[in-house]
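The data below hold one chain only, encoded as C-alpha cells and taken in the form predicted alone.
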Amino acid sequence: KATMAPILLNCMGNDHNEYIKQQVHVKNPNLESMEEDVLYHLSLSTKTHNLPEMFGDIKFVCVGGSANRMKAFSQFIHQELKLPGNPEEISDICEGTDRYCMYKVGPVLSLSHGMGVPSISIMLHELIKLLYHAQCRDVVLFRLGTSGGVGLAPGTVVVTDKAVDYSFRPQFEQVVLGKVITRSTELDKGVANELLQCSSELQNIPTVIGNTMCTHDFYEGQGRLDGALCSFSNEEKLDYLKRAYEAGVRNIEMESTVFAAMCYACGLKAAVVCVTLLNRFEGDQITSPHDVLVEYQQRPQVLVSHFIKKRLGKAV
C-alpha cells in the first residue's frame, strides 16, 4: 500500500531526513487512501505482488523505446555484471500485457516505453509508483535511445544537458482538465558529467553533452521532407535546424521532455543518452547499413553499463 513507506520512515530515528532525501516521491495524495494500486500496463498490483520484495533493491532503471532492444540490454548488463544464471532465461515481468516489457537484472531494471510522449508518460506514471511502493531509494534513471543528429556525425552519443520543446524552451507542457500546465525539464548535471567522463574511458564511443529537442511527431514535427504531408520547403527546414543548433540543440527525439519533467518532479536523478543515426542537415532518411545501425544502437548501452559498473565498483 502507498502508506507503507511513511510508516517505515517514522522508525528511522536520526536517519529520517536522509531517508526522505533519497526515497522516490509521488505527487499524488490520493494514493494514500487507495486499498490497492493496480499498475495496469505493467501487469502488477500492490495487492497481488510484494513490490518491496521484488524491486526494493533497484538502483538503476534503464528505459528505451524498443522491446527487443531492452531485452537485449538486460542480457548485456547481466553479462557485464557477471551475475549467476543464464541471461537467455531472463523472464519478462510484464508478460501479462503486451504494452511494455520489463526485466530485472540484480539492481538494474530494464523497461520498454514505446514511441512518443503519450506512450512513455503512461509507463513513467506506473514505473514511478512502482519504485515508490517498493520503497526504492537513491535510484538513477536513464533513457537509452536513438535520435536524429543536428550538426553531428552519425554514431555520436548525446548526453542531454537540457531537454527542450519545439521552441527550444526547457519545459514540458501538459494539458490537465483543459488547462496547460508547464513543468521543468531539468536533468541531473552530476550524472551527465559522470557519463561524459565514462565515455572518455571507452573506445569508439564519441560523446557530447548538448540540448535534446523533443517533438510530438517523427515527420513534420521534426522538419522532415519525406512524410505523407509536407507544408514547408527545404530552405525553411534548414533554417529551423540552424536555429535549433544555435540554441544548443544537438539531437532530436520524441520522449525526453516528459521523461525529464516527471523524473524531476518526483525527485529522481535522470539522464537521457541517445545515439544519432544521421545528421539532419544532410538528409531525412536513415541510410546506414543495418550492421552499422546495430553497432550505433549499442553505444548508449555500453556507456550506461560502464556507468553502472563504476557505481557498483565492478568496472575493470
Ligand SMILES: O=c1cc[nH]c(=O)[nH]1
Given for the second form:
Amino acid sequence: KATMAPILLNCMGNDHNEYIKQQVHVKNPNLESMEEDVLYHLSLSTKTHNLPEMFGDIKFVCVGGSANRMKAFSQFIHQELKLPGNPEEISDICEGTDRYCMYKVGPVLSLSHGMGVPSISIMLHELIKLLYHAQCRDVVLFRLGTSGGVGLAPGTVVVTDKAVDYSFRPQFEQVVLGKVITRSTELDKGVANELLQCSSELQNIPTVIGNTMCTHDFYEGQGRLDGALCSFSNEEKLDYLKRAYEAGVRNIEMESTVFAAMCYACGLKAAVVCVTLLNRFEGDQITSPHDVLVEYQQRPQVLVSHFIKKRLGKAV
Ligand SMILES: O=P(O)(O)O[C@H]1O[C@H](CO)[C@@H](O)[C@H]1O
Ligand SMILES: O=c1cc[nH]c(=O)[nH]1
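Switch from the form predicted alone, shown above, to the form predicted together with the named molecule and output its structure.
Then the entire complex follows, led off by the chain already shown.
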C-alpha cells in the first residue's frame, strides 16, 4: 500500500536522522491517502507489483535518453559486476509500455527517458515514487548522456557542476497552475568529485567538471544554424556560445536542469555525466562516423561503472 512506512530498525538520535536523510522523499501529501498508485508510463502499480521486493535493494539508478543505450548499459554493468546469469537475457521491466525501458541488474537500475524536459520529467515523477514505494535508501542517480561541447574536444566527458538554463542561471522553471515555480538545480558535489577521481584512474576518458546548459530544443534553442528555422546570424550564435563559455558552460543538452531539480527536491544524490559529440564553436552538424559516436557514448558508462564498482568494493 502507498502509505506503508518503512520499518525503523534504529530510531534513536542521530542514527534516526541519518536513516531519514537517506530515505527517498516525495513532496506530495496526497500520496498518503491513495489506495493504489499506478505508475502508468512504467507499467507498474503498488497493487499489482510488490515494489519493495522487486526494487528495495536498488542503490544506483542510471538514466539516459536512448532505450538501446540503457539496455547496453545494463548488459555492460552486469558483466562488470560479474553477476551470475546471461546478460543477453536481461528483460525490460516496462515491456507493458513502449514509453520507457527499464532493466535491473543487482543494485543497479537502468532506464531510458526519451528526449527533452517533459519526457524525462514524467519518467522522474514515476521513478522517484517507485523508489519511495520500494523503501529504497542511499540511492545515487546518474544521467548518462550525450551533449554538444562548448570549447572542448569532441569525446570529452563533462561531469556537471551546475545545471543552468538558457540565461546561465542554476534554476529550473516549471509552470504550475499557470504560475512559474522556480526550483534549485543543485547537484551533489561529493559525487561529482568522486567521478572526476574515477576518471583519473581510467584510460581514455578525458573528463572535466563544468556547467551544463539545458535547453528545450536541439536546433534554434542551442544556437544551431542548421535547423528548419533559423532566426539569427553566425556572429550572434558565436556571441551566445562565448557568453555561455564565460559563464562556465562546457556542454549543452536537454534534461539536466529538471533532473537536478527533481532529485534535489526529493533528497536524492545526483550527477549528470554527458560526453560531448562535437565542439559547437566549430560546427552544428554531428558528422563523426557511427563507430566513433558509439565509443564516445560508452565513456560516461565506463566512468559510472567504475564509480559503482568502487562503491561496491568490486574495483580491481
Ligand atoms: O543522449 P541523450 O541522453 O538523449 O541526451 C542528449 O541527446 C538528445 C539530443 O540528441 C537530448 O535528449 C540531449 O539531452
Ligand atoms: O549538440 C548536442 C549533441 C547532443 N545532444 C544535444 O542536446 N546537443
